[in-house]
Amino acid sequence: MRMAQTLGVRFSYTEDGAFALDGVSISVERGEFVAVIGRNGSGKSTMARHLNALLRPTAGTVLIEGRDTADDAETWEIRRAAGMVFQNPDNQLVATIVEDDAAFGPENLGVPPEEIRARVDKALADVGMTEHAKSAPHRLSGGQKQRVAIAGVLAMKPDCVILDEPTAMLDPVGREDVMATAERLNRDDGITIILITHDMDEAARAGRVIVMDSGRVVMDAPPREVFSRADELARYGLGVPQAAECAQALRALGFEADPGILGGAELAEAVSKLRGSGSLDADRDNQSDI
C-alpha cells in the first residue's frame, strides 16, 4: 500500500487567488525517505500540510494509506498515520516535562496508561532523549527540543513522519542531531520520512528528491540525478550541495570530477585521486609559471 498519494491537487488560500498548489500528483511508498525542496513560495510546505490533513485540496485528492483527507471521519487516523513536526519546536511542545510532552499525543488518542508509558519510553529512546525524560523542555537546546517534538509524534506510532523544515532554526549541531534521527528512524524502524527543506545538503541525504516551483512538481528523481542538473535548478532559484558545487568548480577548471558527487567523503576521494595522478600539482605548477 502506498503511504501517501496526491492526485491532481490544486489549492488556493483565497477564493480568487493564485494556486499555491497547481495540479500536484505524487506518490510516496512505505519506507521511502523523500526530500521536497523549492524556493520560498514554491508550495512545498503547503503540500506537507495536505499530507497531514491540516489543509484540504480545493480540487483533486490526497490519500494517506488509502484514506481520503477530505473525509472528516478519517482525520484523526490520518494524523496518527502521518505525524507532523514543524519548523519551530517551541510551537509544538505543550508540557513542562519532556516525558509528559511525549505522552500528550497518545493520551488524546485514548491509549491505555500502561501502553502510553511503554510508547513514551521507546519514543524517547528512539530520539536519544531518555536521559532528559524528567527535564523541562525550555532548558534544552534547539536540537534537543526538536528531538522531543519528534518523540511526541513517534509516541503516536505513525507510519510516516513529515518534517517541515525542522532544522531551519537550529545551529549545525542541532541540524545534524535531527537529520541523524530521521535517517535512523527510516533505516532501523522503516518509518517513511518526508522532509521539507531548503538545505541542499540535507536533501542529498534522502533517497529521492522532489523539486517544486510555482505550486508544481518540476523534478522527481534520486539526488544524484537532480543535483547533476545544476543549470536547471538555478532557474528555479536553487543551488546544489556544497560538495557538488566544489566538484563543478573542479570540472570548470578542466579536472575530471564525477558529476554525481554529493557528499564530503566523495569529494575528498575525488581530490585524493587527482593528487595521486599529479593533476592538481601540475596545474599549480603551471599557474606559478604564469
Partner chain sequence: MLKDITVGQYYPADSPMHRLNPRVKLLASLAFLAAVFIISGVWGYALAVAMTAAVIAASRVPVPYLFRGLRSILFMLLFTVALNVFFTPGDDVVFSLWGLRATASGVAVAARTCVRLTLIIVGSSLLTLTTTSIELTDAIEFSLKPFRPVGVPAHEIAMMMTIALRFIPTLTEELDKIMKAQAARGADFDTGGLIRKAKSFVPVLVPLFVSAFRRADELATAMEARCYRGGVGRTRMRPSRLYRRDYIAIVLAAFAFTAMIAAGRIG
Second form
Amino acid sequence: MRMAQTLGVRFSYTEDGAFALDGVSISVERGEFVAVIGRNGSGKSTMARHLNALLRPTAGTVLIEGRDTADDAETWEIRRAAGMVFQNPDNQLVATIVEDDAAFGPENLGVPPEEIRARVDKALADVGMTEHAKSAPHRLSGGQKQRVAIAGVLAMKPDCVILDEPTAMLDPVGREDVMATAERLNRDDGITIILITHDMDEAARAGRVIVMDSGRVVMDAPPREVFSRADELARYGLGVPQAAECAQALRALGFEADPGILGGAELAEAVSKLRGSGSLDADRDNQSDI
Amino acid sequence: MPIETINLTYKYNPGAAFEKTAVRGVSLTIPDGAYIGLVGRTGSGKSTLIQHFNGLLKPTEGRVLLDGEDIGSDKKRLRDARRRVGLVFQYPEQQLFEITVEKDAAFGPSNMGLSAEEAIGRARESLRLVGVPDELFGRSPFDLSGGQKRRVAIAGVLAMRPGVLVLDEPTAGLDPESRAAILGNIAETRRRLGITVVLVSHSMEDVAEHAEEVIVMSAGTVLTRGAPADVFAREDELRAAGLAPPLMVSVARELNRRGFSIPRGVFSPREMAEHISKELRDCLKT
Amino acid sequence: MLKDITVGQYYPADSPMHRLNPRVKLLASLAFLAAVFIISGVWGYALAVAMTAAVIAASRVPVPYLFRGLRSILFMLLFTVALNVFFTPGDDVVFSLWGLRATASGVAVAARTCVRLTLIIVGSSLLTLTTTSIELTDAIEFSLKPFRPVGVPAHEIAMMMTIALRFIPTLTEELDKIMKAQAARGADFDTGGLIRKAKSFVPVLVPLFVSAFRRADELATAMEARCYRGGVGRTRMRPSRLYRRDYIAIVLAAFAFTAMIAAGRIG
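Please show me the structure of the same protein in the form predicted in complex with its partner chain, now that we have looked at it in the form predicted on its own.
Entire complex below, previous chain first.
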C-alpha cells in the first residue's frame, strides 16, 4: 500500500479565494525520501499540511496508507502514521524538559506509561539527544531543538515523517544535523521522509524531487533530472546546486558535461575525465595546491 | 566613517555563575566604504560584536571608536552612533509595529527629531531604494509577504541615513529568489549612497559573491581577515572554525590536485566553467 | 530583570524533593501558604523559617540561585515595609522621618509582612524549582478535578500553565531583542515623563504581541499534529504513584504545620 497519495487535490483558504492547491496528484511509496521545492506561496506547505490531516481538501482526496483524511474517525491514526516537524523549532516544543516533550505525542495517543518511557528513550537515542534528555528546550541550539521535535514524532512510531522547512532557521551546522538525522531514519529504519525545503543542495540529497508552482506540481523526477533543467527551474524562482550550475555552464560552452551533476567531488571527477588522461603537461601537475 | 574597536571584550552576566565571554580582546577596523563579510559559526561572537558598533552593548573592557571618537564617552555620542551605524537584526520584520509601511519606516527618522513630513519623505526614499513598490506604502506591514516585510524593516534602518549599514543574516529563512533580490538591493544601495556595509552571514557563497573583505570569527576572537580569495583558500583554518568554504573553492582544490591551475578567488559556478573551458581548450591545442 | 524571576524555572537535580510526588508537593505548598497566613508569634515564624530551610536543604537547589528570585520583588518588599512602618497608627513612635512617624507596632507589622512575603515566595519557588512543569500540570489537574462537575476545565487550565511556563524564557529573549532593534532605530526607553515612557513601549509591545499570537497559532497546530485532543484518553509517561517517601512527607508536613500553628498560639 502507498504511504501517501493525493488525487486531484484542490484547496482554498477562503470561500471564494484563489486555490492554494490547484489539482495536486502525487504519490509517495513506503521508504522513499522525497523533497518538495517551490518558491514562497507555491503551495508546498499547504500540501504538507494535507498529508497530516491538518488541512482537508476542498476537492479531491488525500490518502495516507489508504486512509482518507476527510474521514474524522481516521484523523488520529493518520497523524500518528505521518508525523510532522515544523519550521520554527521554538514553536513546536510543548514541555519544559526535552524528554517530557518527546513523551507528549504518545501520551496523547494513550500509550501505557512503561511503553512511553521505552519509546522516548529510543527516540532520543535515534536523534542523538539522549544526553540532553533532562535539559530545558530553550537552552538548546536550533539544530538540537529540531532533533527533539523529530524525536517527539518518532515516539509516535510513525511510518512517515513530513518535515516542513525544518532547516530554514538553522545555521549550517544545525542544518547538517537535521539532514543527517532524516537520512539515517530513512536508511536505517525505512521511515518515509517528505522534506519541504528552500535549499537546493538539501533537495539534491533526496531520492526524488517534486517541484511546485502556483499550487500545481510542475516537475516530479529524481534530483539529477530536475536539476539538469536549470532554465525551467528559474521560471519557478528556483536555482540549482552550484555544481549543476557549473556543469550546465560547461555544456553551454560546448563540453560534454552531465547536466545532472549535483556535488563538488562529482564535478571535479567529470571535468578531469573531460580532459582525458595525461593530456596536461607534467610541470602543470606540480602546481598542485592553490 | 571608520569604526574601530580597541581590545574589546564583552562578558554576559559578568561575575555570575552563568558568566560567558562572548568577545575577547578584539581590535579591528572597519574602513570607510568597505563591504565586509563577517562570518563565524553560531556562538562565535559575531552578533555580540556588531551590537557594539552602534553602542547597544557597552564593552566590558576596551573601547569602540566611531570616526576616532569613543562612542561611550557621553550620551550624545551614543545617540549619534545609533543613527550613524544602522543595525539590522536577524528577522528584522519582527520589529514592525506601525499601521502603515511608510509610518513604520519613518520611526527612525522621527526619533531623530525630524518633522513628520521630513520623516515620511526619508521613509519613502529608503523604501524605494530597497525596492518596495509605492503602492504598498499605505498598506499594513503585517499584510506583506516575508520578503517584502524584510525590505520594509531594512528601509526603516536606512531611513536614518546611516554611514554604516550592519546586517545580521538579512536573508535567513527566505526563498532563493528573495535572497538574491535582497542581497542585490543591498549592493545597489551601497553603490548609490556610498555607505559601508557589514554583512553577517552563514552563507560563504553570499559573502564570496558580495564582500570585498572577509572577517572570520571563532570563539570570540578574530581568526583571520583578508580578501575573500585569500581567506577562503585557507580551507583547513576555516573548517577548524566550523565553517565550510564556498563549494567552488573545494572544486578548484580538487581540480588543481589533478593538474589544473584554477586561480584563487573563483567563487561563482559560471566563472569556474569559464576557467575550466579555457584550460581544457589550451590542453587540447597542445 | 525578567530573567531573574526564579519562580517557574525548574532547577534540574536529583534530590528527595525532586523525587516527591508532585501532587503531594502541590498540596503541601498550598497548606504551607495557608499556614503562613494563620501563624502568629515569634515561635510560629521561627518554625516556619526552620521548616523552609530544611526543605531548601532537601531540594539541593543552591541558595544564591533560589534567592535571585527574590531580587526582582525586592522593590515590592521594601515598599510594603515602608508602608507598614510609617502608616500603622499608634502612639509608640520610634523615630520620624520627613514628618512621617514610625511606630513600634508599625515596625512589628512590617517585619511580619516581610517574613510572610519572603516565605510565600520562597515556598512557591521551591515547588516550581523541584517540579517539572508537566508534573505540575498533572498535580494541578488532580487538585482541580473535584471542581470539574461545577465547570472548572481542570485539564485545560493545567495545559495553559505548562505552555506559559515553557514560553517565558522564549518571550523574555524576544522582548530583549525587540527592545534592542527599536533602540537601534533611535527609540528611547529611559527619558521623559511617565506618559512618554509608556508611549515609548508601543513599538515594543505591538511586535511582542504579534509574535506571541503567531507562536500560539503555530504551537496549536504543532500540538494538533501530535494528536493532542484535550485530556480525554491521555496517559502519562510518569504516572502519579504514591511511594513510601510520599506518605512520610505527608506525615512530616502535617506534623510541621500543626506545630507551626500551635507554636503561634502558645508564643
